[in-house]
Structure formats: structure tokens, C-alpha cells
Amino acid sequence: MRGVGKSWRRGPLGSPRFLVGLGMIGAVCLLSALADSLARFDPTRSGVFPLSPPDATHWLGTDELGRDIVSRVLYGGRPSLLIGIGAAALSTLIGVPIGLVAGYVGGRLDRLTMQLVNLLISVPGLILALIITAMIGPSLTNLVLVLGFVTWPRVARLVRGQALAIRETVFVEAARAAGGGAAWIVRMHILPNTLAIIATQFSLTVAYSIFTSASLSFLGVGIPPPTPDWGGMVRSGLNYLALNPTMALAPSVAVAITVLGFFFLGSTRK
């Protein structure tokens, strides 16, 4: 039992950063899931008291159209989480197989793959996402596709590096000598030994995608109104900081908490 306790403390559950991140993400997910019950007002319905300061009715005040800020922040978590998790899932589905094949096969295929990956990584992700989103149009689905396309090269390069190291290990050499095929070795030996770093990168990709989607909305190419969106709320709130600073402050804090939560999860040493 003493050994189990030491193992628990050394694992992610024994890391304060992991527990803090898990608590932050859990709170954001819970509040977003219960938005229908917690929100006291329709987040898209205009009111008769625009730019109202915080009071007993509207705890964080109202925006320029009289919409309740608390309700919009609660509902705004849904598209942000969907975009972040959806983009991370897409980038994982694309990047992991490419990285595994390039790392295990090596040679010319590896060089060609890495040239493409390095070319895509050399372009700033936000700029690339901005260009593609402006071309295909803003929507939740398009943002998932765009951010998944922007982030998969980093996943592929990371997995490729792990596959290069693992393919030279003794147990892989033994499996190859025993007659194991390339596909079987990758599935049974290479992939299982990369799952920890894939999970870490998944969490970091979610954080990056949420922040980037909020940035795109701030620039005017995110989720179209009137759908509540944290980045769009920050953009609107900057014009009314003197009248009601919570318009920009509340969604900014929501973005920061969510991004930091996923970052803490991803940066925890397993």
C-alpha cells in the first residue's frame, strides 16, 4: 500500500497543477452544460435597459442591446468548448496516423512529410486560420475544420519524433525479428507508447483552439451573431468600457480560465 501511495503522488492526480486544471475545466463544462437552468434570461433577446450596470437583476449588467451578460457568458462556453475539443479531435485524427507512418517508415516518405509539416508550421496559426476562415466563411463547423487543419502538423511532428525513438527499441526489434508486420508493430507497440504524449498534446491543442477561436471572433470572423461567443463579446465590450467594463471583462476571464485549465492539464508531467 505504501508503494501505491507513492505512485499516486507521482502521477497526475498527485500534481496540484493537474487538480487545479481539472477543477477549472470541470467548472466551465458544468456551467456551460447547465446554462439552460442557470441563465435567468434569453442570451439572444434584446432588453429595454441597454448598458445597465451590475445590479440585483442583472448581476454583471447588460450589453449594448440590453442582453444579460451572465446568460451570454454561460451560453458562450458551449461553442468555445465544442470548437476546442472538435478541432483537437480532428487534428489528432489527422496528425497521429501521419506521424506514426512517417516516423516508423522513415526514409524518403519521412523527409517529404516533414517538409510539408514544417511548411505549414512556419506560417503563424492565427494568420493561416484568419485567411482560411475569411475565404470559406465563419461558422462553428468551419472553425472546427480550420483549426483542426491548422493544428494537425504539430501533432504529426510530435508523434513522428516519438515513433522514431520507439522504433529503435529492443522490443520493437524483437517484434520485427519475430515476423511482425509494419502495421501490427505500429498498432501494438508504437502507438501505445505514444498515447501519453498524444493526450498531453490533445489538451494543449484544445487550449490553443479555444484561444484562437476567441481571437478570430474578436477580429470579426468568428461565430456570427447573435450566437453568444466570448471573443465577440470582448470585441463589443471594448467600445463600452467606460459604461460597463464587465461586458469585456467577464468573457475575457471566462476565456482565461478555460485556456489555463486545459494548459494545466496538458503541461502536467505524467
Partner chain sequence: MLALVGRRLLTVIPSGLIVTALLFFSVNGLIGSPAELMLGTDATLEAIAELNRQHGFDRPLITQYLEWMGKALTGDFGRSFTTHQTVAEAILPRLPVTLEIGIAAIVLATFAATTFSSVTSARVVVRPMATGLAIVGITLPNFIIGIGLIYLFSVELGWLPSIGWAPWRTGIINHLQHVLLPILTLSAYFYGVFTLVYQAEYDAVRRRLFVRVAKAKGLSERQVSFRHVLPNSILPVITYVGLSLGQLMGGAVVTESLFSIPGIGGLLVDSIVARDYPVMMAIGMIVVITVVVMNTAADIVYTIVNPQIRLD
Second form
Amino acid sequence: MRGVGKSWRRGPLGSPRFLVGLGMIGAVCLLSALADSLARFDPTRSGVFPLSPPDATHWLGTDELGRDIVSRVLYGGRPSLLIGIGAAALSTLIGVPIGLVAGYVGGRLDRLTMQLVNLLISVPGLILALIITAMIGPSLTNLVLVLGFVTWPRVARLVRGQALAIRETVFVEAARAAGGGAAWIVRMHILPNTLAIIATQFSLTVAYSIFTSASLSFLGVGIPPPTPDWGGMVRSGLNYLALNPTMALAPSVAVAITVLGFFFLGSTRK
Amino acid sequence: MNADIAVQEKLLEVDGLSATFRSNSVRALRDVSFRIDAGEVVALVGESGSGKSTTGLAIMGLLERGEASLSGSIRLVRKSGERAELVGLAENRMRSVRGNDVAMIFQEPMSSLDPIYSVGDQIAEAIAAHQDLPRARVEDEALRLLTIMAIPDPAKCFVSYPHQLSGGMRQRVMIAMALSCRPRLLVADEPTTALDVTIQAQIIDQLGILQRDAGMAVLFVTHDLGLAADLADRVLVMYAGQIVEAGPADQVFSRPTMPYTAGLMRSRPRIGAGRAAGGQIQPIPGGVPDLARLPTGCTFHPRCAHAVTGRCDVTLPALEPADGGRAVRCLRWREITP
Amino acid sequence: MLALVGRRLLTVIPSGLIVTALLFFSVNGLIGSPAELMLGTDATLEAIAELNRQHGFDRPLITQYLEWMGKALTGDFGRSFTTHQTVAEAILPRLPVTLEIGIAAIVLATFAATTFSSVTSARVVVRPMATGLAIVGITLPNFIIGIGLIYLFSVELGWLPSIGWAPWRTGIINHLQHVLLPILTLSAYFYGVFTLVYQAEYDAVRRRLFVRVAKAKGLSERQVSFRHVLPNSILPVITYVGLSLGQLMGGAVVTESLFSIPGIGGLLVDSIVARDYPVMMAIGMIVVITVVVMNTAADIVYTIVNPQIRLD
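Requested next: the structure of the form predicted together with the partner chain (the form predicted alone having been shown above).
First the chain shown before, then all remaining chains and molecules of the complex.
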């Protein structure tokens, strides 16, 4: 734990990419958390001036129902973040134990698990999510369940690879020689040394889940209106791109910043 | 230096050349100076990691700017008679030197050729890089070069792909490619180390013939002292990025002055060397120093039987002239030379 | 070698059966019975039971799956719930549209990824740009890239039509104007993936000895890069092209929906929203089978070109 954990803590903070990602995520989280006090309008209440361009009252203008776009973008971060983090948590809860067991036990169990995992990875995640979500209905909980289900195989494959590598290293051999049981070795040696990779993958899964849930909303199977949701806002803004482009562009930028931020956090090496 | 060579035409003059790798700040070459005259064969010997190959690459301008920084000077007399300074030369002018005035062959014939082009195409590419000839003439020329290299079926070799050829054949192809523009200097970096002994002998013989016929100078980089003694007019011995002994090959090998050279001589296997006379292999104790953490004083002192505390570990010796037209970098050479 | 390829091809059958069965069972498990879908929520239980009996929805799932599969293999996917045309009639005219955009996007992505990252002049500027664009392509959802392009080229500059579809017969120029933005949108993600894969391989190949030899001949950086490094670095990209075709369908769904293009991606979304079960199943099957076949093909290509890698 000590060795790897430390390099994980020291390493990324020196990387500008990591810091930029951290800044972007920090800003998005802060704005979403403070939406109640920052937003000057009710994001769901219709106004009398639809599609008005940006002005002093409505900084980014209003949408087709006269709702304030700034307020809707602020509130729209909440479902995105909840879905992203929830799905990544679920994906970790499923993927890590499966990966650890497959990697540590090896043999036939490992081969079977990995065949299933590889098969699931090769199926396009968006289409899988689209079909399942349409069937069970789009709610926050369902989206978390669906995206967690779609993303766990990658986590499992990664953790399994790492567990396999660590299993072969000297100190695990030593632990085994000293009479440590399998569960003890996994908990004391393998799990701590996969934490860095799990954390990285967690961040990438958040990015992927926000990416996919925004795409689902855009396709019309996301969080149902009138709840403000970035993907859905982009969809309805598309029809008014010439009249008030901020309606589609503002939530687009919000999705872009959030996904990029988590991607940067998760793709910093060492 | 040697009086009868000094009257010859100077071809390459390396003066105070130093190279520092940017990634780890290691100084791979420190104040390297030597010259090569036209038509002369100079051997550059030393253990791996001594800076031999780096010297060759520096002459070719193949140490990329992002990779290493060079200081000092490398002056080359080009075919045109122009004297060019190669250190800091603009890339497009350096390009007209490479393969044209100076060519290089490398240690690993197995990976020297691009796997996806035929041998003929790769030689043709080298010819076309410097000579403006119609395609048919280029191919004729490539075929002629393969014939010169005593390749059994040149026409077949021409259309072969590298993986279809043996290591010896590939090195012949490499030499043909290197000779394609009739360079005045060939840098041969351990050209036969990766080959079988019999193939090695054939290729060395051929290289010797070609060198004499073309009057081409060769900088022969090797760790094989036997080869160096056979081929070279002069020898440069490198250790830890510095030249530690230089001189006519017969002189240096018959009576090495620098303890390192003497150690190298003792550490090589010899056939028919008198065992009775204690002629067994005696490796030099210790290993090549880490260039990032060089010892103080003479870089060789930790491995040297003649080192004296308080002197060899304090003062860095200069390369000073010794008898027989040699130069040696040792504080005690006068005392220890038998 | 041939036996190896044959054996590998045979694995398509079990994999194909597993994924199609997974899809069939999960969809059926999730929606309950298609009869409810067809009749709506206010249908009487008797009516549903009657329809279930008619269509055989009351039999065990495994029987239904085998029957469905047997018919599907002869090209009979049933009839659409909404339009009542046969599924083949619904899909076939739309297939060329998706194929055109998909193939063009992959070709463009491959070409752009390999050339852009091989450029040697002003490398300190071009390389980070290529990488930056790749990260944008990978992280940004398709529809956002598409909206950005529409906003820039249609709304602001007015150079290209925003959305909609013009078939070839309406004129080549007209057609090309309509497909350009969709192709760019769809290729962005693949450009990103291919670029990262290509750059890693390119950097590894650059360190190989034959590249140094090529430089020693006196070739220019550009000649070395395009003649020697590029052709030797392209293999992993080709493999990824095969692996990407599954993801291509995901991208096509969003892109076709965004640009209102009559391809099978758009049809899939429509069928899902309308709960048009036969159409949805048919497209789902086409997608998963394409994925399995293409992954195998990519594996085989890789083995043939690179004999060191052995398949087990």
C-alpha cells in the first residue's frame, strides 16, 4: 500500500493535465452544488419571453418555453454528476471483485470470465444502454443501473490484468510462503496495489457514463422533462440553433468540460 | 603524430567534441579529438558504453537535437573540396552530407533494413537521394553494387525482401547501400559483431578490398582488438567517453602504454597464445563506470592496478604525446611502461 | 495457417449464438411480452393472451429464440409493429445510407490520423494539435461535435445545409453537401482512437534501426516519416478499424438522429422509442453479429500479417 499509494498521491499532482482536470471537475461540482443559491430563476418555470437572446436578465437567454438557460445549465449538472459517479461506483463494485477473483484464482474460471467480459466489451455500450433504458424506462436510478452494467467489464478486465501481474511478484510469493490465506493475500497485497488503477478507471468510467447518459438524453431516452438535463437541452436547442444558439451550445460546453475533466483525471499516468 | 601519415590529406578533424544526452544529462563524449586522413582506416576500440558508437553517430549528424547536445567541432572535407563544419550544420545541408560524403553501416544487419521494401528498392532509394539519375540507371547501379558485394544471385537479391536474406547477406546489402554514392568516409559501427565468424571474415575481407579500391577512409568502430589490429592503420582507444590512447595500430597493440589498453589486450581470448607465459584471459576487474557518476581523477583509476591514491584519484590526466607517435591519457605512463 | 484461420472463423458461431441469445433473452425479460407492446397498456388481459397465443409468445423463451433465429437465418425477421412492412423491407433501403457514411467516416479517420501524426514540419506545433484533436474526438459525445459543426458551417458561415438528407439522385454536389458534416461528426471519435494508437506505434517504430539507416542515407525527415515510419506503423490502426465497427454503430445512431438521416441507426432509435420489437431485434442482431465477425476478422488479419502472435 505504502509504496504504490504514495507514488499515486505524489505523481499526478505534478502533472498539469491532472491539475487542469481537477480544476474543471471542481468548478462543475461547485456550480452544481451551489445551483440553489446561484441560479436566479426557477429552471422549470416557463417565462413570458421565449427564445430571447442573452441580455442583462438572462445572461445566456431563454429557451423555447422562456426558461432561463443559465439556471437550467446550473441545475442540469446534478443529474449528470449523480449518474456518472453512481454508475462508476456500481461498475467498481461489480468489476473489482470479479477481476480480483479471476486474476487471483486463474485457470478455467479466469478463462470463462474473461471470455464473457471480452464479449460484453465488444458490444457497443451506447446501443446496449439505449435498448435497456428504453425497456426499463429512464429514471435516475435506472440510468445508474444500466450504465453500471454496461461499464463493469472494462473495470474487471483491468483489475484482473493487474491482479495477475501482482500475483507473480516476489512479495506475494513470500506472503504465500509465510502461510497467508488467499483472502488475506488478496486484501493485503493485491487489492492495495490495484487501488491506483481502480481510481484511474473510476474517473474514466465517470467520463464515459456522463458521455453516454448525455447521448441517451439527446436520443430521447434520458431523464424525462421538465427536469433540466444537459443532453435533453441540447436536443431541444437543436431546433432553435439559428434563433438562440446558446440554448444548445451552453449545455454542450457543460458536458464537454465535465467529460474532459474526468478524462484528464483518469488518463494521467503514474 | 606519425610523420609519414601527417603528409597525407586531412579528411576529417574532430576537435574537442563533447556530447550530453538531454534526458539524463549524461556526458557520453568528453573532449574527443582525432583526425582521419583520406584513405586511412582508423579503429575506434573500447568496451560497450565507452562512447564509440556515439562518436560515429555524431559524425553522421544522427544524434537528434532533442536527444543530445553537441559541442566542439567536426570538420569534414567534402567531395567538392569544401571544408564543412558538421556540428550545428543546418539539417538540409547535413542531409546532403549523409550517405553522400559520409556513409554508415550498423551493428545489427537483421534490423537495418526496412521490412516492407525490397532490397533493390532500398538501395535505389539511397542512390536517388543524392544522384539525379533516371530510374533505369538507378536500378542498374543498384544491381552493380550487389554484384560488387559478391552476392551470389544479384538479380534475385534485388527483388528479395529483407526477411528472405541471411544476416550476412543483409550486411552485404547494407555495405552496397553505403557505398552507393562513393563516400570518402565510411563509419562502420561493429559491422560484423552480430554475424558468424566465417561470414565475419568474408565481409571484413571484402570491406578491405573495397576500401583499398575506392581509396575510402574507414572509421571502424569495434570492441574486437584482433579485427582492429588486422585492419587499422591507426587505433583510438576510448574509455568512459574519452580517448585514452591513440597511435599507429602496430605500436599500440604491441606495446600498450595506457594500463586500460594493456588490460583490454590481456582480457581478449587468443588462439595459440602461450599459456605457459601466463597468456590466459585476464578480465579487467570491475565494470565500466556509470557515466552519470564518474570517478574523480582518472576515470579508469578504480579498475587500474597501477593507480596511486592521492594522485590518480585526484588529477584528471591530459592526453599527452608519448613515444612512437602516440598519445596517452595516464599520469604514470612513464613510470609503468616496461 | 489456413487451418488456424478456419478454426478461428468457427468461433464466430458460438460467440454469435451467445450474444444474440443474450440480446433476445434480456430484451424479452425486460419488456415482458411483445403482445403488451403491440396492444398498449390499456389492453385487456384476454386480448393480450389471445395475441400471445397467435404469435406463439406464450411458449418457452428458448423455443421462441430458436424459431426466431431459424427464420432470421433465412432473412425472415417478421413484420414491423408500426408500419407493418416486413423488417427486411424496412432495413434494406436504409442500409446503404449507413454504410456510406460509416465507411467514409472510417476511411477519413484513418487517413487523417495517420497523415496528421506523421507530419514532420513544425512538429512541435502539429503533434500536440493532432493529439489535442484526438482527445476532443474521444471525449466529446458525437452530438456535441455535430452541433458545433452545424453551428459553425451552417448557422454562422452558411456554407453547408444543417440537417436533412439528399440522396445521390438529387445531384452529386447536393448529396456531398449533405453528407459532409455527418461524416466529419462520425469520424471524430475514430480519428481520436486511431490517432492515439497510431502515435504510440509511430513513436516505437521511429526508434527502430532501419529508420536511423534511412536517415543515414540522406533522406529528409518527411521522406523518412512517410516512406518508412508510416507504412510500418499502420498495422495496429488497421486492427482497430476492425474492432471499431461495433462502436461505429453507436456513433451512427447518434449522428443519424442528429442530422435526420434515413439510415439504420436512426431506424433503431425510432424502433426503440416506438417499441417496434421486430425491427429493434433485427437491427440489434445485425450489430452484434457484425461486431463478433469484425473482431474475428481483425484478429485473423493481425495473425496473418504478424506471425509471431499466436491464436489459441
